[in-house]
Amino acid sequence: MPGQDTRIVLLGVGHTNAHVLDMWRREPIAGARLVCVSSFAEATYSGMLPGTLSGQYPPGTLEIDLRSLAQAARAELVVEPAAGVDVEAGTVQFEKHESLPFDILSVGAGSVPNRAGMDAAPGAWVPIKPMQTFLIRLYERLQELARQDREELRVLVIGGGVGGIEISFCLPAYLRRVLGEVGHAITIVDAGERIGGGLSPRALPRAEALLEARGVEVITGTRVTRVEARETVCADGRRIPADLVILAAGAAPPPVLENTALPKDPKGFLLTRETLQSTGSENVFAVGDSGTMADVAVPKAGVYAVRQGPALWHNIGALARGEPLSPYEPQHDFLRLLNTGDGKALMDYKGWAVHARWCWRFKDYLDSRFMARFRVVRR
């Protein structure tokens, strides 16, 4: 492994290369530099964006300021989409920047919205990433849409996990704050036979129950195969009448990941070990949504990238030195909570199901401090 000099560059600043930084930050690996890439300044949040929705955050309480971030840290920030990692040349490669080398690489491009079976026309539909542009591209839709006469504003999420069902719940109060008070319906199609997929049996049921009372239709065992201006067509000939299309369909690789030649998934995510290297690269680890740990089934969910920063902040330390790293051992159960945009939350946990106005305080209180790590006091 390097000695002096060692270049460690961070692929995406998502939920762990964010740690990584942070931490940095506060202790920097002795002779060594840290070099960040990404495609916007800014990394955001996804726990907070239902909120962010619905009005309970101003916007940008939701973003991470990655140049102050980076300042602080005195490492190197490259705003500029990677188009691939070289990984025999240890070289990350732009379509506009010059070729970046590294001694040690870890992937954090989180993921893009699953379009496999499905194609669009132009300007048909709001998918949720790149999510650092999700508001203004969304803004922007509803203004047009404003801009045609209509009775009601007919609604379509693609995605019936929970993502769209957070989605659901918070929308109308934003369209309320752009489009005044507008009639609109919501429905969610999903490929699955139930929606929720990761909700326990009781928090389902619950999450179905809140859907219904608020008109939100759910139309389930169906694949959206093609986006139009006005009505979206399914695999099963149905034809479903929407103006604003939401894509918040499952997590699919990005580009760079495709012009990455390592082991990868069926879906095309990189194959890691338990410590988080890649298994075709001890000086690769590929984290978050960009990683699939070979022997352990793990979801693509915020709560494991946040949890697997500190240990890949371990084994990048213990790389750099030449010292044993250590397996990240993912939780069989985490707290999920969702954010029903009217005070309350719906807390899903070891069996438990409880809507109620604590648990959106929990989680704003789990969020608020998650985010205030990376708030740079400018002096």
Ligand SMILES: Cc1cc2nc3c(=O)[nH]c(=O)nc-3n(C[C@H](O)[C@H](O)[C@H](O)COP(=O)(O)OP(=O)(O)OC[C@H]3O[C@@H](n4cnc5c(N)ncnc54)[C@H](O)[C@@H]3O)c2cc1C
Second form
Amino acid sequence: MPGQDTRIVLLGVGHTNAHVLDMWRREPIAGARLVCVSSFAEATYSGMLPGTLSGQYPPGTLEIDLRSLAQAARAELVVEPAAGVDVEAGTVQFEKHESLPFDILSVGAGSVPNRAGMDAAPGAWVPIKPMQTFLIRLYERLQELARQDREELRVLVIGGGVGGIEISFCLPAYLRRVLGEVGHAITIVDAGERIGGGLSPRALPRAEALLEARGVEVITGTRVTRVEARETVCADGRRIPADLVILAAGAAPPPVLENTALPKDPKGFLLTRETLQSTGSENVFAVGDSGTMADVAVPKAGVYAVRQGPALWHNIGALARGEPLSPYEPQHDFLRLLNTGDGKALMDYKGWAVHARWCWRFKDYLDSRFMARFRVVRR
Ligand SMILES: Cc1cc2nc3c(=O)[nH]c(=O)nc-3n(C[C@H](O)[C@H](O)[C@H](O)COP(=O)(O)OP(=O)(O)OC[C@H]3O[C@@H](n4cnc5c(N)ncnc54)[C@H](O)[C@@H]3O)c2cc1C
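For comparison with the form predicted on its own, would you give the structure of this protein in the form predicted together with this ligand?
All chains and molecules follow, beginning with the one already shown.
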């Protein structure tokens, strides 16, 4: 393995790779350089997006300032989307920037909403990713809609996963802040038989009852095929009137993975061993949503992405020093806390479902503690 001046490159600085950058700030790996590649100068923490919509957090609270963090870590930051990875040549490629060589690469470019089988008229929907621009795109769409005459704003959320559910809970407060007291109706549409994939049998009915109590309609078992400016068409011929359409459907691979010739799962995410190394190259790690462990089923969730951070940090160091790597062992169950936008959260843990104010305070504590690690003062 490489010796002096080992070049370690992080492609995407999200929930997992941010841990490496933070650890590098505390104790860099001797004889190595760190280069971070990010489409934006900020990373976003999805756990705080619903709370930002509901006004519980000021805008910007969900952002990690990568320039400050990279500067504090004495790491290089390239703010440009990577276009692909040439594994043979050992380079990350860009459309405008010259290729960047690496000795060790960690691909943590997240995921994008699944658009398979769907298309949309220009400007007709607001995809949740890139999350860095979601709030601005949402605001602009609402401004556009505010100029049109309508009695009630009809909102459609495509995707009834945990993200889509939390958005439906927290969006009304945002609509009020931007548009004032306008009437609105929110619908969630999901191709599955039920929404809330991954929620426990106790928590799912609680989430459904809370949505019903807020007047959120849930349509399941139908696939959206086309989003028009004023209505959305489904595969079964149903037409759902909708002015604002938010695309929050399940995770698909980010475009950069298409131009990366490494083994992939059937969806197109990079297949990894238990050490988080690609099954096709020991010098490439794939983490968070971008990676799929070949032998263990791990949900594409931020909780797992965050927990991979320490394992990735250990293994990058071990690989650079020529030491043995350790397996990452995913936990079997995890705590889910859904922000219901009313000062409470719905907690789903080990078969328990509790909807209470203390659950929100607990979520806020955990999320704020996570973000505090990355808040550094720029010199
Ligand atoms: C609304 C919403 C709420 C959610 N809430 C939760 C929750 O409460 N709990 C939970 O466990 N999970 C939650 N998730 C899922 C969670 O967000 C993801 O699992 C998590 O973000 C994955 O982390 P990551 O590091 O893989 O990717 P990310 O955190 O998305 O980071 C990837 C980074 O790579 C950058 N990038 C992408 N492509 C390129 C490129 N070509 N070049 C350079 N940079 C690139 C992106 O801009 C981004 O900054 C939620 C998701 C959504 C949409």
